[in-house]
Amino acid sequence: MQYRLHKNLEVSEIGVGCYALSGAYGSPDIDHFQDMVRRAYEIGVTFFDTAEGYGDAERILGNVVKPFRDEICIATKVGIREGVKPNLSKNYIYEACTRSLKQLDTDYIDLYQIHFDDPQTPVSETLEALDTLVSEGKIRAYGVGHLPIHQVKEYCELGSPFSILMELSAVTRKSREELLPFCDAYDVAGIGFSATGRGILSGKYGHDAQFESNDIRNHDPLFQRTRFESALRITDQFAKLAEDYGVIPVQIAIAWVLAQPNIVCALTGSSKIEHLEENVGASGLTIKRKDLEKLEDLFIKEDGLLAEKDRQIIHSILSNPLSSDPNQAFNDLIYVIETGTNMDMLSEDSAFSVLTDLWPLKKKLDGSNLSKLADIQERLKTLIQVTGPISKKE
């Protein structure tokens, strides 16, 4: 394992994320997850990322790393959890940090990260709370993540964040344009999560991919429509490149993330020991410049194809009646929100507002919610200003 130093923290360049413990990818096997964390420590992983919003993940992680707590970095997040609206007020942050310290069974948190935006609380108030926690020794550093771009800029200008948490993989690259420039301009570390494209870049998922009913990938736009087709084409190219390097595709995928400027850690969400060991095998792997340039040519081509097709898909979903299948209707609206945001057709603030109303409907996707889904479709139609038929050139 190789390590990267930024400011006062040295972290393994491949880290382990605990999002799976929230049940996002199906029912987690807690015992196996704990074994995986122990194995991760044995083979050199020192960066473990969790959140107050990941169910019981903090307690589980804190329990398993207790024997080697001072040899690793624990990162957790604040701002949103089950049954609580986004809250970054001074009082909430103090209370949440105390709660996380107890859950993790530790005296300090290495990296305390903003998880989601709270538009009701000024950034200055949140920063005051974070700076106080640093001065009290309860946290060593703080970072930001999942925030609108203007908020990231404000945190960087008014505070001293250690890191920006960003989704980054060869199939999800927008953060290279929007967030990595902040890392360079403000001396902030980049931490890339979903480095394997939620498993797509492993080459293990094709058109016949099946997930547990409660796996978020059933609704993830990355596994839907043209975005999935594009991701599979990119995966094929990574598989060919992996053969040239004598490694497996997922290792090339992680190495690509680590090759991006100012990235200090690539987070992977493996829960199985065999997958963990495969991921860690990417440490120290260097992709040649000529191969990186060929990949950039591929990305430009794919971006062009996606821009043309996704604009037509968004128009079609918003201009026609929703599917009578509630699951399909829900997935189509998620596709519009995320893809529309990526294409700058929908502002991040608007997207978050709509998603806040849409996501709870996932708990009961049946005929009773079709009218609510149709109302959200109308909201999106207004926000994106879809009118009339779309031309093929568009």
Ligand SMILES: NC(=O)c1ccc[n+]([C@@H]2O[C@H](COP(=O)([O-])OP(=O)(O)OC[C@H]3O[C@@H](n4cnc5c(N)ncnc54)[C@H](OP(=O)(O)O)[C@@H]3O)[C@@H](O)[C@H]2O)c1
Second form
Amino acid sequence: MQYRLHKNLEVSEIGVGCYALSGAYGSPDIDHFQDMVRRAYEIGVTFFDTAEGYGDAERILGNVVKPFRDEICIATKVGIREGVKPNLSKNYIYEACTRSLKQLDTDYIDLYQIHFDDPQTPVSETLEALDTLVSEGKIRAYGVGHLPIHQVKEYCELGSPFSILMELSAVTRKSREELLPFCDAYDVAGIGFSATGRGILSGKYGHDAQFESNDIRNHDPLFQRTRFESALRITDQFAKLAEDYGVIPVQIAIAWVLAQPNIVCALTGSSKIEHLEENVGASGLTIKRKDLEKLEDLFIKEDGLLAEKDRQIIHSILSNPLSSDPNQAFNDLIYVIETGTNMDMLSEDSAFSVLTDLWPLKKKLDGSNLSKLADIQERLKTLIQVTGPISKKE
Ligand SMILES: NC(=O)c1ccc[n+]([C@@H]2O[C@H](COP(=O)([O-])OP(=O)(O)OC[C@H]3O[C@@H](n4cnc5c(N)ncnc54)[C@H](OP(=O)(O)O)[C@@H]3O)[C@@H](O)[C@H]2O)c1
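Switch from the form predicted alone, shown above, to the form predicted together with the named molecule and output its structure.
Now the complete complex, all chains and molecules, led by this one.
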């Protein structure tokens, strides 16, 4: 394993996240997950990421890493939890940090990350709380993630975050243009999460991929429509390159993340030991400049193809009645919000506000929610301007 140093923290360039423990990728096998964390430590992983919002993950992680706690970095996140409105107020942060320390069974958190936007609390108040926690030795550093770009900028200008957490893989590249420049400008480390593209870039999830009913990939736009088609084409190219290098596709995918400027860690979310070992095998792998350039040509081609098709899809979803299948209707609205934001057709603030109302409906996707889904469709129609003469149904 190779390690990267930024300011006062050195981390393994491949990190392991605990999102799976929240049930996001189906029902977790907790015993196996614990074995996976022990194995990760044995093969050199020193960066483990969790969150107060990942169910029981802090407690499970804290318990497994206890024998080697001081040899690793624990990163956790604050601001969003099941059933609680996003909150970044001073008092909430103090309470949440005390709770996280207890759950993790540790005296300090290496990296405490802002997880989600709370529009009610000024950034200066949140920063005051974080600075106090640093001065008390409860956290070693703080970082930001999942925030609108103007907020990330405000944190960088008013405070001194260690890191920006961003979704970054060959199939989700927007943060390269939007967030990596802040890393450079403000001397902040980049941590790229979902480095395997939620598994897509392993090449193990094709058109016939089936997920458990509670797996978020059933709703993730990356696994829907043209975005999935594009991601699979990119995965094919990664597989070809992997053959040339004598490695497996997911290793090229992780090496690609690590090749981006200012990235200190590619955060992966395997729950299986076998996947962990494959992912860790990417450490130290360097993709040649000429191959990186060829990949950029591929991305330009894919972006061009996607832009027009997605514009048509967004128009079609917004101008036709929603599907009578609530699952499909929900997925279509998520697709519009995420893709519309990626294409700068919807502002980030609007997307956050609509998502905050839409996401809780996922818990009960039956006929009783169809009118709420239709209201959200109406709201999106007022927020998204689809220009051009697109009228045909997709
Ligand atoms: N995803 C988010 O929205 C998010 C947001 C903020 C922070 N984070 C942090 O970043 C971490 C990494 O993100 P992520 O969990 O989305 O990472 P990811 O590795 O891109 O996605 C995890 C999924 O990919 C599969 N996978 C990983 N490696 C694989 C391999 N070699 N072969 C086949 N499948 C593989 C895993 O399957 P198995 O479980 O079967 O191994 C799991 O279902 C999270 O755990 C969390 O700590 C995530």
